[in-house]
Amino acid sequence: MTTKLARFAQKRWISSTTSTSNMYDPRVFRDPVTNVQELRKPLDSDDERNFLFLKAMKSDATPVFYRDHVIDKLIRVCTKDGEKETSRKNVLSALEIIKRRQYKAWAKASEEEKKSIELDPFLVAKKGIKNCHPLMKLQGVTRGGTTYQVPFPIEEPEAEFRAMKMMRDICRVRSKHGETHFKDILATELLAASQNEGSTIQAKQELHKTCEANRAYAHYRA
């Protein structure tokens, strides 16, 4: 098979090697400032930035007020065939919930309770998410025809993403039955892990269960 599509990568001037050359020039191109408290302090005089050109920014690292890497990951998770903007238009219905939820909750508290509840959606929803980080994932390892089901340490990279994911399937399923909308869901589901409760914290929990009864199989890592 490899013969054949090396034959085919010939006869049709088909590259198989890597690109090595980037659209961006090392020696003119610089990295942007995404971070909004840099932007607002001056540059020195001594910096490249002021006489070199700047990279593109990408789309989820535009420094405004309204963007957030943690939700426009959320929205990218809970896409769905492709309908980004359907899926961008639930999250921001969940955080407009939050936002109206904790606001009614903060007008009826008194002035003690008030200093605890966390106003801003864009928090809240970051605080459930964190809540939610897996520690441990379980992976197959085949050892001898057996598969074993092996725990292996996470990064936090993929923490954030089995978290949203845990966070996702449930809503999905919650909504596909009929319960409420999804956006209702995703809601209720990040106000209760920013207070380590709901389902989402629950299947974490007994994610860390099965990779403790399964820690037998550690020594397959290698």
Second form
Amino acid sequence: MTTKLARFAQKRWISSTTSTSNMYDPRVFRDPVTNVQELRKPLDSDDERNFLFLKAMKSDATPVFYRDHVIDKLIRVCTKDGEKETSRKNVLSALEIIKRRQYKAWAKASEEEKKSIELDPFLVAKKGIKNCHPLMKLQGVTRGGTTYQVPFPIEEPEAEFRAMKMMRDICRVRSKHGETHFKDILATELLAASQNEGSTIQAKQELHKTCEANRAYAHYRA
Amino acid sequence: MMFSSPLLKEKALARGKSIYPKVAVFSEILPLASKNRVQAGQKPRAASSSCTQELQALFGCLKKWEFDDVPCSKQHTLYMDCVHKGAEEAAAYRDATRKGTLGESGAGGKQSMTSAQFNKIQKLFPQPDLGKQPYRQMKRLPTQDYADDTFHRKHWSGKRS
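Switching from the form predicted on its own: structure of the form predicted together with the partner chain?
Below, the chain from earlier opens the complete complex, with every other chain and molecule after it.
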């Protein structure tokens, strides 16, 4: 059985390991420096990067001051058909829309209200995503021929991913057939989520409700 | 006129059963020895806690706040701590099982030996002559008589006894 599986896996039909070879020969290519502070310093004389090739920098690893883990992940999650640049444009446009709306509200607001309006769209988006983090996930577990939807605990990165995916799916449905643009609805959702309201928050609460209804199956968590 | 004891009128005695408790006499027919290896009946796993209490507290809080998780961060933290602790214990137990660590009380204060640990000891100190012909199970004990034919070998060809 094991040998059969091993032979099956050997043909790389199923593979649990990362790719061991790519276009970059590991003997002559080294990773590029992506940290700005590192970049300003001269390389050591015995550093291999002095005389070896460097890999091309990933498009989301460029050393910019506005690099943000959450926004990068959101861009990756919203990517469709491998068009990451399009997705980046959408997400950054949504951030711009958030900024414009917040500034408009800020300009209209009175002095004491101004303090409560967050103008940084990155912070708004991060808070929105944070508010959408689900506490658990539902996973099918088959016991005795019946598949139960069992609530499982999830770690922080997975919760973040699921929040983004929920938001993306909602935005995709709402922007179908040119109803709205993806960036507009994404901006609306992020702003609403930062106030702890909106469709994504509702979807999260629905998920919690289903988890609560299925709490009797929690002991199937092996 | 009474021909027999009134005890015989009792039901059990009338059916010919003894009134005394049944006596089981032990006699060793085969040597009481295990193989050098035991099979793990079940995949060894730590006594896992499913953190039910913490989960119930979390769901109670969620229900109270209409499934909004922002006020329930404390319960969620407690639940995740419990989950992490359980995962750590399970990992430690798995390691101990795989390594077959000896001379330790095992994870979670468990004193019993795992099957891997037992197999390791058996490998270090195997039972003599086990698995070699003539098999130990087929050996006559000093207390057993040749004539008893304990192993039903009377009609077998080859060595007697």
